[in-house]
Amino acid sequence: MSRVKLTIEYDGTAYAGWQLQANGPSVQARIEEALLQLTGSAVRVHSASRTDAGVHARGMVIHFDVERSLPLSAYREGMNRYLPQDVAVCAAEYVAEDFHSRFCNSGKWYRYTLCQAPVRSPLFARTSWHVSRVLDLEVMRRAAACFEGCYDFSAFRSSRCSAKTTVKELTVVTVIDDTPLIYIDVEGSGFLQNMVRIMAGTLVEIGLHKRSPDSIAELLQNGRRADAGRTAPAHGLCLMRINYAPGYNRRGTVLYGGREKVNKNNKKA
């Protein structure tokens, strides 16, 4: 068996989310259908993350096992022939047999995009949240910095979230001006359901002077979802990148917590 890692980009507008589900089409289903056509066998893929309905991805990472090795070009150019226009394989690699897209990753980068303009933009409508009023970006940046660190994010999760722990560590939370677009970039080791979208909704309220930037510290302290801002629309959110430590993608060696694990029949890389 060979293990393959793919990096996937998709527009999530038409999908009920990444994961296979009964209530609508999923990106995972489209990927597995393309693999069936390419390899002639049913293949189950494993993802680094799961995106909700309407959420996009530029750097979703998946892995799967196949019995017969194909040229890597088959998993990119070949699969893209079978995929719809809103899903594409960007890169393919053979990886070590103990690589796991979810459990080996060291963090993720999400981007929430706002379109600040007096009139909505048809060109950005599928990938950004239109805000017609002028936002105070400096006060938003001051508030965003309060999220950086290790905190209990109970106030920033969906009522449907089933995570065992609400404590997460964020390394970067920043607000970037690319007029008319404004990016809220969030990087961290893990995320709760709707966490970035609630953070974005709260920061927009701060940018509109509807709440104080000091309220972030209070929300991280009291943990009450009802006190935080609205959940920003799904279509503004994009999974930009999954981070892996150096060595994860080398056949024969995978790094776990900074230590090298050597596969059987392979020497240490």
Contents of the next structure:
Number of protein chains: 2
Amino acid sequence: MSRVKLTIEYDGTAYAGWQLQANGPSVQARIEEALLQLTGSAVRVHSASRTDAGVHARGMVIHFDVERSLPLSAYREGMNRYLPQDVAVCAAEYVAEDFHSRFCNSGKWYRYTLCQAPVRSPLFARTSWHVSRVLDLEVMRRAAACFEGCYDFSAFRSSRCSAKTTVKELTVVTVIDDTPLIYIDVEGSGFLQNMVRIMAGTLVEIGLHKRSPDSIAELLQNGRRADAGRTAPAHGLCLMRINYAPGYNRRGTVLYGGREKVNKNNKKA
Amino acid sequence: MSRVKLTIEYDGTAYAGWQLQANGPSVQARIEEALLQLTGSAVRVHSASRTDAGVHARGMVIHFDVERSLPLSAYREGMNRYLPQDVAVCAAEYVAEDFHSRFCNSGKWYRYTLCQAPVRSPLFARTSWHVSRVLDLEVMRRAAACFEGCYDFSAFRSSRCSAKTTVKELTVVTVIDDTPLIYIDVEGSGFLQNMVRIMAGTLVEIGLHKRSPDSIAELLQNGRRADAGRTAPAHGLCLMRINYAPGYNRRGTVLYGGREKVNKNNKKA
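Can you give me the structure for the form predicted together with another copy of the chain, which would complement the form predicted alone we have just seen?
In what comes next, the whole complex appears, and the chain from above leads the way.
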């Protein structure tokens, strides 16, 4: 048995979310269908995160086990032939059998994209939230910096969120100007449901001078969801990268066995 | 009668091109349909350029005449309500009655976008040409600079191109790294059919070391289309901006009349 780690990019527009859904197409279903076609057997995949309907990803990470080792190119070039145009495997590796995409990761980088323009933009419509009025980026940057550190993010989670602990550490919260696009980049070790989208919605209200930048410190203190801003729409959010500690893939014997087996069959390796 | 100038953005993916087509949807048809809904009468619009099937625009310019002046917000916010999500009016102005979007413009800026990544990218698939191998950007930049100036671009036009003169002046041809995206920006006073796409196809061959950067000077000399590179695919091309000389909209009495009339009815102006 070998454990495979894949990095996946997708345009979430057409999907009801990452996870298998009873009533809508999911990215996970597309991946498992492609794996079935590639390997001839049903494979259940496990993901580092579960993005909501409409959210995009440039670096979703998943893992799964296979009985028979295939060359790594089969998981990348091979699967991309079976996947629809809005989903692709970017990278494939064999990992130790105790690697887990969700439990082993050390953090995530999310990007929330705004499009600041007087009218909606057809070319950026799928991947950004349109804000028609001018945003004060300086005041947004000042407010964004208040999120950096270890805080109770109760005010920044969906009422449906069932996480046991609401204390999370964010290492980077920054606002980048790439006119007409504006990126809110957030990196941290853990996230609550809708956390980045509520942060983005609150920062936009601050950028429009509807709310003081000091309100971030108050919200982190009082923890009241109702006092924070609206949840920014899903289609502006993108899961950029999932971090694993250096050397995460250099333990266990299965890995090396897997690699050696692969190297024999795979001229590209 | 008043003449209106509109700036239009569109995602060309779903269209058979800008121009009205017998056998496929066109952006022009969507614009004329929205104008019919807005004004109640059939309006024929004239464009500065005619983009091919699949080509995008962030700054297409059109003009048309209307009997009854409406507030400018009707042409922007109003039309955007009738237009599909992949087409939008970005700006509207009243211009002099001798303004012509095609004959008055002093130049255009096109951007060709490449996505350099080992595998196809779902998020950039609609708006970039995927190049899986690594491009040598330095050699591409050296070659791009050879296009700047006034030359006979016969080697860089489609065999269907019927332009009378093939001598065109390019003021800027530059290669910009925005990894994983690479932009080939081209500005000039005039363009031949498929000119930017053949330039992009040739520059990519140079970036892959399949062709010498010196071949650009030879092609501009010998004018043989067959010796140039392939025509890069349409979906990587975007018409960014159409330039008009400063003061283009400051002549003629109709303009000021139109403006004054609008200002009375339009509280936003």
